[in-house]
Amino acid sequence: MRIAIDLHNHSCLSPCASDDLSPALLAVEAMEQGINILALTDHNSSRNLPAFKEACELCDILPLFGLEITTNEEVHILTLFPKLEDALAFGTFVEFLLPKRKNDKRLFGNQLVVNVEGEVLQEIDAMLSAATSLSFSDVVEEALSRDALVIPAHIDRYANSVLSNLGFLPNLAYSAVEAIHLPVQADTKDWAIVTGSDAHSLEQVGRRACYIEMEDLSYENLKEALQNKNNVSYQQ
């Protein structure tokens, strides 16, 4: 079956995202656009994932519980978990490895934890957009050991990508790689290439969703389908 997936999105917890982009509105907009598997991947934090889980259940969407990790080389990597509790544990681990620096919301934006109704529960002081102390390979190995999908983000972007910051794509056991523009002008070997919206506002949700052929709607089948790059197709 052909499944619409969007594995890279932010919420009002990410300082660079709109305060109006709650996890619930993300799920509702994705539902309206026919997306079947949706990930929330806020910067270095998992705190809005409980509301995201509730919203996806209401919208009949399969959620992936993610974080977009910033490595010490300033490279972004998507880590996507099938279970909320595993993502929350990884989020606690990652936040501990952030520098002890406060967010300046006048410069970078608010960092809002909300419930499924969009009510603000907490504002996070730590600077979530900062680089962690984890290296690129550390993130890949640690997340894989916790049964996450690991996807280097927007590898063809001019900043915060593995190609721009490291100059090459290390030969590691990624689940896939994410690109903005196709075809990618780099050696991606046999890794599946996915496109993701990287939505920071409501109107960006679904803008770069893609499709994957899989047997049925489950995390395990998604993981297996990503092993063959020919299973992935793209919006026209």
The other form holds:
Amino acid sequence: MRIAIDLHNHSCLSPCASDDLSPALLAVEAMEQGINILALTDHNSSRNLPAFKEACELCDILPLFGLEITTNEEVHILTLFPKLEDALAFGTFVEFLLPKRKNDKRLFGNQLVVNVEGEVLQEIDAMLSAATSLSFSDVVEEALSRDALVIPAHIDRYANSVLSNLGFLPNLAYSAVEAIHLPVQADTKDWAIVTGSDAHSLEQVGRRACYIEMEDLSYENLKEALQNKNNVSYQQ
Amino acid sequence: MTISDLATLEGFKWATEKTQDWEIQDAYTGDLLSDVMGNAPSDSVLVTIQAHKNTIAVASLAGIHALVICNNRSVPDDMKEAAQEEEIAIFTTKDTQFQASCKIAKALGRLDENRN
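Same protein, the form predicted together with the partner chain this time rather than the form predicted on its own?
Below, the chain from earlier opens the complete complex, with every other chain and molecule after it.
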């Protein structure tokens, strides 16, 4: 079956995202757009994933519990977990590896932890827009060992991408690579290429979802389907 | 030197509207924002290719008054807007970071500082 997936999205926890974009609003908008598998991938924190889980259950969407990690080379990588608790544990690990600096809300934006109703539970002091002390290969290795999908983000972007900051794609065991524009002007070998919305506001939700041919809706089947790049197709 | 002295350097073009004519006492060259945030001196100009909105936030935290975006990279609109708000000047140039840094070092009278 052909499944609509969108594996890169932010919520109001990411300083650069709109304060209005709660995990529940993200899930509802994705549902209306027919997305079957949705990931929330806030910058270097997993704290809005519990609300995201509840929202996806209500919307009948298969959730992936993600983070967009900033490596010490300032490359962004998506790490996506099938289980909430594994994502929360990884999130705690990653937040610990951020510099001991406080977020400047005026300059970078608010970092809001919310519940499924969108009520603010907490504001995060740590500077989530900063780089962790993990290297690119550390993140890939660590997340794979925790049974996550590992996807270098927007590899064709002019900033914070593996190609802009490291020059080429190191030959590591990525689950897929994410691009903004197709075809990608780089050697992506046999890795599946996915597009993701990287939504930072409500109107961006679903803008770059893609499709994958897989047996039925499960994390295991997604993981397997991504092993063949020909299973992925794109929006018109 | 001041911002207006920077504007006179060969090949430096304003990418924002003119800002206040801040005094520039030092310079830093780097593309990794975490490095800039930790090491750039205040009252300085930053030479970089990192044409991203976050560069403005980092510059503001570090007390950087001007950016020189090298290699003819274009400056996104959201970056220009953020710069305008923070009163940070942006210049673009075809120069590499090395060439732009040399021009600035000369203008700051710092070319001889490491000679024995």
